[in-house]
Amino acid sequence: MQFKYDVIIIGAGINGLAIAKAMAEKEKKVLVIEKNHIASGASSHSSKLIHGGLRYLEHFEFSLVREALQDQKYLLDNYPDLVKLRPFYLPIYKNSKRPLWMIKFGLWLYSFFAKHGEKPMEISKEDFLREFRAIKEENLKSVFRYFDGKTDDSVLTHTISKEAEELGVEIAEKIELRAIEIDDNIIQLVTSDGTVETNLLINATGVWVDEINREFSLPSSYTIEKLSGIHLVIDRVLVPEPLILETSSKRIFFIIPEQETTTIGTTERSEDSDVDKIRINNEDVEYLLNESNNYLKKQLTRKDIKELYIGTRPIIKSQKDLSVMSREYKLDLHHIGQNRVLHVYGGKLTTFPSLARKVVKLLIN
């Protein structure tokens, strides 16, 4: 690491790296500090979807869905080897908590916001069951197909990292942040690898944002809800294409085929402990197994699980129920003398391009 930078970013997740790349494109000298390794947090522990969030329409988050689908189109066009458009199937059963008209309207609106040109359609139950042999037929009313994006979140994040480095961004991994000292003239960061200075500090630590603010007494306007989400990796391919399904409590979960496995997720559990102490809860494992078995002919057990992984999402805290808390992000800017401190609250894998553009617009006149 050198000594003085135009911008120092804490956190080498997808948002921190995208901001670093965007700043470097504006010829800024950028340093990214990461306590672990690139994409060690939620950026490599997601459902691996590049999507607008079909279920967000139910909570009237139209601007978030529109923005996410615009970003999806950008990623499909610019990273065609990493982001693929896939058909998603939505089977509707008689005990569905959502009326058929709502689902049809939601799919139409989602398609209206999308830019990829593929339209949703209803398909016959016979065609669906012929392809999805593992899925129960009993009480199946209708089946819809729509299109969304699929990626490898870790590979995508590392690709953005490489592009940032090619533009001159320095990325320092395995760096312990020991102190942040701010006066009217400079921000000084004391690390395990030396001391660096800047007038612009960006906290893009994701779910660690509150812990960083608390430890180093940084000014902030928001706090986050830490929502952990687990995924089950089943030891075989269960379905030919991704499925979106409804739980008995009206939540949504996915069954997503990979090359040789199937990923099932995710859960939403509010966590009170420090992020690094969050662990997989056995109740959540049983929950996903039970909800999946409501739709599968052959029942899954723990013996079918090849791998488990957990990621924790930063959601801006509100008084709403966990399932309806907004997934929108906030940019929280503070001026201290000649310095600026910016916190990134929230943010989805899909929306990193627009988030980075907004940061540049906010910080560079």
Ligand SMILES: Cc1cc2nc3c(=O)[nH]c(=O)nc-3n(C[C@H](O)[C@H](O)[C@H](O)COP(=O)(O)OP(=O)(O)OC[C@H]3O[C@@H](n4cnc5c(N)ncnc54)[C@H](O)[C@@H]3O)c2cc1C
Second form
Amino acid sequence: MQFKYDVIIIGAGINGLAIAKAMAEKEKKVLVIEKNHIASGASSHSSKLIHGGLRYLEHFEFSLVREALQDQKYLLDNYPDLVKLRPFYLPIYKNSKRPLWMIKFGLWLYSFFAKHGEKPMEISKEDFLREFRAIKEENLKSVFRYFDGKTDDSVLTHTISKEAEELGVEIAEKIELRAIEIDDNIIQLVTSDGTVETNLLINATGVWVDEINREFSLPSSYTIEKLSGIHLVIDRVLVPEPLILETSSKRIFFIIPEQETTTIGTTERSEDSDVDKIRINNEDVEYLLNESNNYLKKQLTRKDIKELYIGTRPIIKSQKDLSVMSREYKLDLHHIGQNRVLHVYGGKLTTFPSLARKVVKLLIN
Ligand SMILES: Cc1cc2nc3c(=O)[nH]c(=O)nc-3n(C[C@H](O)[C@H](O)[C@H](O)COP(=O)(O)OP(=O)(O)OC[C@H]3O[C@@H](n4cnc5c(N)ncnc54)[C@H](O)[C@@H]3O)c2cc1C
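Coords for the form predicted together with the named molecule, given the form predicted alone:
All chains and molecules follow, beginning with the one already shown.
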């Protein structure tokens, strides 16, 4: 690491790296400091969807969905090998908590906002059951198909990291941040690899944002709720294409086929402990197995699980129902003498292009 940078970013997740790349495109000298390794946080523990979030429509989060679908189109066009459009199947059963008209309207609105041109449609039950042999027929009422994006979150994040490095961004991994000293003229960061200086510090530590602010007494306008979600990786392919399903409590979950496995997720749990102490909870594993088994002919057990992973995201506090809480991000800028400190609160994997663009607009005239 050199001594003085135009911008220092803490956190090498998708957001920190996308901001680093966007700043380097503006010819800024950028350093990214990461305590672990690139994409070690939420950016490699997500559902790996590049989507607007169909379910956010029922909470009237139209601007979030529209923006995410614009980002989806950008990513489909610019990273065609990494972000693929896939058909998602939405089977509706007799005991579904959502009325059919609502689902039809939601799918229509979602495709109206999406820019990829693929329209949703109703599929015959017979065709669906012929292809999705593992799925129960009992009480199946209708089936819809729509299109959304799928990626590998870790590979995508590493790709953005490489692009940032090609533009001159320095990324320092396994760095311990020991102190942040701010006076009117300069911000100094004391790290395990030496001291570095800047006038612009960006805190892109995702769900660690509060912990950094607390430890280093940084000014901030928000605090967060930590919301974790687990995924089960089943040791074989259960379905030919992704399925979107409803839990008995009206939540949404996905069964997503990979090349040789199937990913099922996710759960939502509010966490009180430090982020690094968050662990997979047995209750959540049972919950996902039970909810999946409601739809599967052959019941899954723990023996079918090849791998489990947990990710945690920040949700800005003050919002009430966790499952409804907005996934919208906030940029929180503070001026201290000649210095600026920017905190990034939230931001989906999908929305990193627009988030990075907004950060540049906010910071560079
Ligand atoms: C269960 C789950 C499923 C999700 N599914 C989807 C999905 O399908 N589609 C979608 O668009 N979004 C999804 N998301 C959201 C998405 O994963 C996150 O919004 C995104 O990855 C956040 O990226 P980030 O860069 O802000 O944070 P992170 O990727 O968490 O990066 C923060 C980085 O900061 C580092 N850091 C922390 N403290 C320090 C420190 N003191 N010093 C240095 N570095 C530090 C961490 O090690 C980490 O690498 C999901 C999230 C979860 C939790």
